[in-house]
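Taking the form predicted on its own, here's one chain by itself in structure tokens.
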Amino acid sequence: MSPFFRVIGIEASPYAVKVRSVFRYRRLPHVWVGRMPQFFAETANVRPQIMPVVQYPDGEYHTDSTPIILDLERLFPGERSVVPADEGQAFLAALIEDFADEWLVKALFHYRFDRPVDQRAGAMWVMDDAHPNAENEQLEALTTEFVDRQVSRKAFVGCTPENAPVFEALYREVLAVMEGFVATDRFLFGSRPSLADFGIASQLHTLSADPTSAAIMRETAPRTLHWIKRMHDCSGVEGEWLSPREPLLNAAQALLAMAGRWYLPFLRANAAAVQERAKMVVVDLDGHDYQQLPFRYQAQCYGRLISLYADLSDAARTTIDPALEEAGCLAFLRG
């Protein structure tokens, strides 16, 4: 058996960066392996084909960032956990992380593939990261192919011109919330980082690199940019979780409110569309007529959140329900 984990990914992937940041914070033995061509064959049969791929010390390969992070909690219980000790706060952190993974990522996709300057810059970063030995002509061809493929998927993920105002408003609101928060030495659930912090930071990491979204961040949220860089390696951070009796921090409450206004209404409408085999998800999101193709995986995300909430103890629900009610989330989580 190997004495360490191998995290195989690229810098341009928010999910790979998230997993790597968790490994660093938890001080777990690992190596970061750039997913270069010499590693393509190694991971070719791993399913699903998403980043990162983590090879465990026993040789097995695992994918999907959140299940990997939660599996680390099982394997190394209590050792610098990223899941709040209080079960109610743990649920809220999971909800915010899911919001980042599945909804904030749409803002990332929108900015990356909306304008030619972003399409080229983002795609070239991905391809150069994955093919560092490519000659310029080959890199240009790989970049063009990647742009064409991703632009063809825009409607599938909802990144249409009609929906652009939703994602641009979302991005600016997340930046405003974080900019007012990162000036403190606290994280979303205490003085130590949680799954929610890593989820938000990893999406913003990629947004901080593409030309248009990076310019917005530098202009409106410069300290958030510094926070993102600090989140890459929190191995020196020591801290405590909020007490369940302490009020939720304003930033966490604000992020929950965004989930209540945009993400959870979409999830419920999407789940219904999948169940009914509808051709389109149509839902009012904070006054915007939002439409996209149904997405089966995000129907599963909704089912998971409902199950997590249902599994909470009565005491935990009593503690967090006021925050969820204020954020507009509660009705969607009760099924």
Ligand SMILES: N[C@@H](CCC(=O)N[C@@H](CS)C(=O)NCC(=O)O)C(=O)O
Second form
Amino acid sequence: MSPFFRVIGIEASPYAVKVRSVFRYRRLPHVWVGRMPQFFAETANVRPQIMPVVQYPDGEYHTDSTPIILDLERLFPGERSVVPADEGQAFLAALIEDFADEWLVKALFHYRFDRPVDQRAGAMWVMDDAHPNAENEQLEALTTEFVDRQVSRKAFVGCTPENAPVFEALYREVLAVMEGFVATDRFLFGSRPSLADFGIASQLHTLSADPTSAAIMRETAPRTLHWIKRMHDCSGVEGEWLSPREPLLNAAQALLAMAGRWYLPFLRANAAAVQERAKMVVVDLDGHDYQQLPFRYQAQCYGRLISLYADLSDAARTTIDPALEEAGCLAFLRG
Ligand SMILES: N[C@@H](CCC(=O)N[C@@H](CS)C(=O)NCC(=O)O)C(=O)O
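Swap state to the form predicted in complex with this ligand from the form predicted on its own:
Next comes the full complex, and the chain you just saw is listed first.
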């Protein structure tokens, strides 16, 4: 048994940064392992091949940020949990986290691989961190290769020119909401951070670095940029959850409304397309004719949200249903 967890990832990965921020906030013994070449062989057989990979003290390797964070809740329950104590709020935080991980990430992918200036900058960051011993010429070749690979994957995740206005509107709206929020409130469910805060901050961390999205953030949401930096290390934060009797913060409500307007309609249409083995997901998203290839993983995300909602107690549902209804989420969660 090792005395600590090993978080293996790179700064350019929102999910790696998210998991690291949770470890830091929770004050759990861990080391950050920039995924350098000497670790390639070690993680070569870990499936799926995504970042981050976390090696637990028992030596096992795990991927997928949400299950890892929930494992930590089981292994180290109670103090400094990132899941709100109130059942209803815990569900809302999970929904916002999922929205960040699976939908806001499309804005990231869009900005990173749309314009040539961003393609190069983003890809070079990833490749430089992943191959820190590469000479300039080799880095150049790796960057080109990675750009080609990621650009060829754009259609798989819906980042087509036709859908670009959806992701640009999404990004600007998230920034507008966060900029109002960080001026007065630090976290979405109280004076301590939850899964939802870590999910949003980590996607925005990457968007804050790529040239085009960074310029938009600097111009329209400078305080959000500072908040993102603070979110990297909340190890000193001591706080309380919002009382379930208090109304939700406007920012949490606004993020739920974005999930209701864009993300949940997409999830439902995608799940149906996966089930019917349809060739395309075609869905009206707030007046936009949205089309993308069906995505199996996100059908599972929808199934998970529906079962989390179904498992809530009647009392919890009674408390949060008005907020979900106002946000346009409820109909999608009832299956
Ligand atoms: N749902 C996963 C997503 C992780 C993920 O997609 N990571 C990206 C990097 S940000 C990755 O490793 N992608 C591998 C690839 O694109 O081939 C999580 O929450 O950890």
